[in-house]
Amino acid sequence: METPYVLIDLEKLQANIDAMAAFARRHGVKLRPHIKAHKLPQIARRQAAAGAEGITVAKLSEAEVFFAAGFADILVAYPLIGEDKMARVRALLAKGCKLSLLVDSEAGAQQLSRLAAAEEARVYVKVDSGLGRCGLPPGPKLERFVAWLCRLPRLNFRGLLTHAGHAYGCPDPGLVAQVGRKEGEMMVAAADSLRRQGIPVAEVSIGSTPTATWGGQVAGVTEVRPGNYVFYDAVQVALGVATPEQCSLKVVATVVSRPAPGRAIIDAGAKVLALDQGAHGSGAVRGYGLLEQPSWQLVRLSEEHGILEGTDLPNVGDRVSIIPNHACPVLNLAERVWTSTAEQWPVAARGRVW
């Protein structure tokens, strides 16, 4: 196999899938994995076989790819705005896709309400649990919005959804647990407040790989939506969520130059590994990936080059394996991946960002 290429260890992949599914069963929560992490129907089928109840996507284009691949229960965890998006939602519903959609604005809710669909649109309301991105903060504003939404025609309010992505900015692994527990407790409290006002809340959905196993233990949480857990990566290792031995995805590259003592150049740069050093201000990783030797560090990336520094560096022609900082963009950059059983999988939802 010519380098650089992305390699998935299927044994480790399956172990990660099985562990998260077992956690969900043990705590009585539904597992709706986020497939933006891998974009591969082959992995989603393994997740479904392990007990996942539906999937989560980031964009409608991912939903279209996975519906065509046989997945019908799909949550689009992203606010959809625009008549073009509404037409595509309508088309998926007409084909029998069991879509759930996300809203956090009156404009977005009104557009969904106007959908001329045979069945109601199932909607979740996004809650900001601390990330400061999309969503309404728990409290009166959220409650007024949900009460207003429930009066709109053709909308079926299913529940509340959040993503505690600010866990990625935790400087200490112990703080990840605190963020996760707070995420679950905050969401359950918000749902209970709505119920006291006579508004039924069927689902309390939380997300993020670092927090899923903490928030998922909070009584009243009904659903977890981790994505990266199938692979894990250098950021998850830095956060204390996984060990390097659990990481199922690596980039394999070749040393193409040794221009100076203490420096080696590999054929994988930013177009393979992505210039990611941790989401939402993590700052917990050094360089651009974990290498097999602790004396090596991937200190810089240009588009097609990776610069290794350290001692006892590999020679020209040697291959090196890298656990990327963030596995998800690596998949989106790859046209295909190889597996440990020498299968080649095209990345079906690669580039599906609209």
The other form holds:
There are 2 protein chains.
Amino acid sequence: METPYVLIDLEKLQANIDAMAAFARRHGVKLRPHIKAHKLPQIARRQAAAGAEGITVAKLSEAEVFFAAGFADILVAYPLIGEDKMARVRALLAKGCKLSLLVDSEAGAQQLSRLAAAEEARVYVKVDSGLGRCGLPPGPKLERFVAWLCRLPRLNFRGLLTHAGHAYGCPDPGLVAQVGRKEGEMMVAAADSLRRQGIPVAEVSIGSTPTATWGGQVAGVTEVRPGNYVFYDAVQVALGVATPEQCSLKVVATVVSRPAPGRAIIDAGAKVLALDQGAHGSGAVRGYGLLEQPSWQLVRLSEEHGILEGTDLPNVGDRVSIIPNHACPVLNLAERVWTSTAEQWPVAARGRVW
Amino acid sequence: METPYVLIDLEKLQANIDAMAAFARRHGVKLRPHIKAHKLPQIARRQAAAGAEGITVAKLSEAEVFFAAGFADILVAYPLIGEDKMARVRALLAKGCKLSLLVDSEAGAQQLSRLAAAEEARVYVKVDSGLGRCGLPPGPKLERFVAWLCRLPRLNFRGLLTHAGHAYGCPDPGLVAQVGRKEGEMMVAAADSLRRQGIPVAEVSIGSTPTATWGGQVAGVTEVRPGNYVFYDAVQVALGVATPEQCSLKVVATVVSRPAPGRAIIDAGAKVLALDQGAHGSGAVRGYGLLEQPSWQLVRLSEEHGILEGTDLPNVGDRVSIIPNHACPVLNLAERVWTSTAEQWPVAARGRVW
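What does the same protein look like in the form predicted in complex with a further copy of the same chain, given that the last one was the form predicted on its own?
Entire complex below, previous chain first.
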């Protein structure tokens, strides 16, 4: 295998998949994993075999790839806007895809309501549980929006959905747990408030790898949507969510230059490892990945170069493995990945952003 | 065209190509553009038509794509290490590719020297002109290395090569000019010193879009290798190298959510715009791209979301255009780009990192 390449340890991968599936079973929540982490039907099939019910995707183009690969129960956890997107929603529904969609705006809800009755889509409303991205915060405005939406024709309101991505900004595991519990409690309270107004809320769906195992324990939460847990990465390690030993994905690179005593250059840069230093700009970690040798630091990335500093550095021609800061973009950059059993998997839903 | 997508303004592109070609002609230097910026044979052909002589690539896989697309004179400006890479070098040479390679280590030079005489490759030695990445700084160590290398069999030493990427860390245009002039002068001095020892130095090659037009004016520099100039981007604007009006590449996105008065969410995130805020970690800019409206700021990127803050924000369904911070990774993330004449170009050398 020529460097740089992405290597997946299938034993560790399976252990991560099994552990999250066991958590979901133990707490009676549905596990609907987000495939944005891996973009690989091969991994989604392992998740399904372990007990996952359906998948989550971010973009419609990812739904199209996974529907073609045999996945029928798909939640697009992203507000779809535009007639071009609606035409593709119709096409997926017509082919028998059990599609769930997300709204957080009147314009978005009205578009979905114009889908024909025969093509009825299940709709989740996005709640902002603190990340400050999409969604409405719990409260009267959210309740008025859901009540209004339920009066629109042809919309099958299923429930509330959130992603507590602000957990990635937490400097210690205790705070991550707190954010996770709060995420679950806030969502259950919002659902109960709607129910008191006579609005049935079938699903209370929460997300994120750091918070899923905390929010998923809150009674009333029905669904968890972690994604990254199949791999984990240096950011999850920094948050105390995983150990380096649990990380199932590595980048393998070759030392191509030793221009100075304290500096080695590897052939994996930002085009392989990505520049992430924490999700949502959280800056959870320093440097650009975890190395086996604690005296080595990947201090800088150019597009094609990784700049390694430290003592006892490897020589030209040596190979090094890096646990990336954020595994998800690494898969998005790679054409293919290698497994520990020397299989080669093309990253089927790589770059599906539309 | 469905959003998010990458749009290239062909008139601006051509003007940028023509201006750099005119500079090279005026100063009598060869222009060997780096294709890492665009990865598109369609653009490299326009560069050749305007007078470029050969191309520069970073990785051997890029050389393979461009050789297949009809480009024969290719400089791989990257230290190639490993027998697998050497086998591919041999294959390219055997097919008639006029390949130039780069070395900065004894191990690298010895590998190249083991290539058969019939497959003789032209070799540049990498000089570190201040970036602190690959290469040897000018001085006795560099001179000893070149003298040693010239005694190896079957190596055709052509000259010295550098990339003054530290220009990206300069806060003002005056400093960029200074770095560029210094880059040229330092390289010419290093070449002259080798010549005084009886070593012929045919090429003095310098790089980078910010410095090419400064270093390229220094007498004795023979070749410039800018790449980004075909597009320019927000980092080049921040450095004073280009105006926003000269930027020929934009990302077009749709507003998908307006969850709060001062916040709009667009459907282009880090998977489209990349997280760069300056080359080589320079942090030259704030935010994640230039918007038409000065009251809007792209303050944060998730993988699929861009978080826009400001006043008079656009509405759900509106489209916005963004000049990315760094155009090169945007092309590396995109499957295809659209041109202002509604052509669709697949990004032929996207993701070629091996």
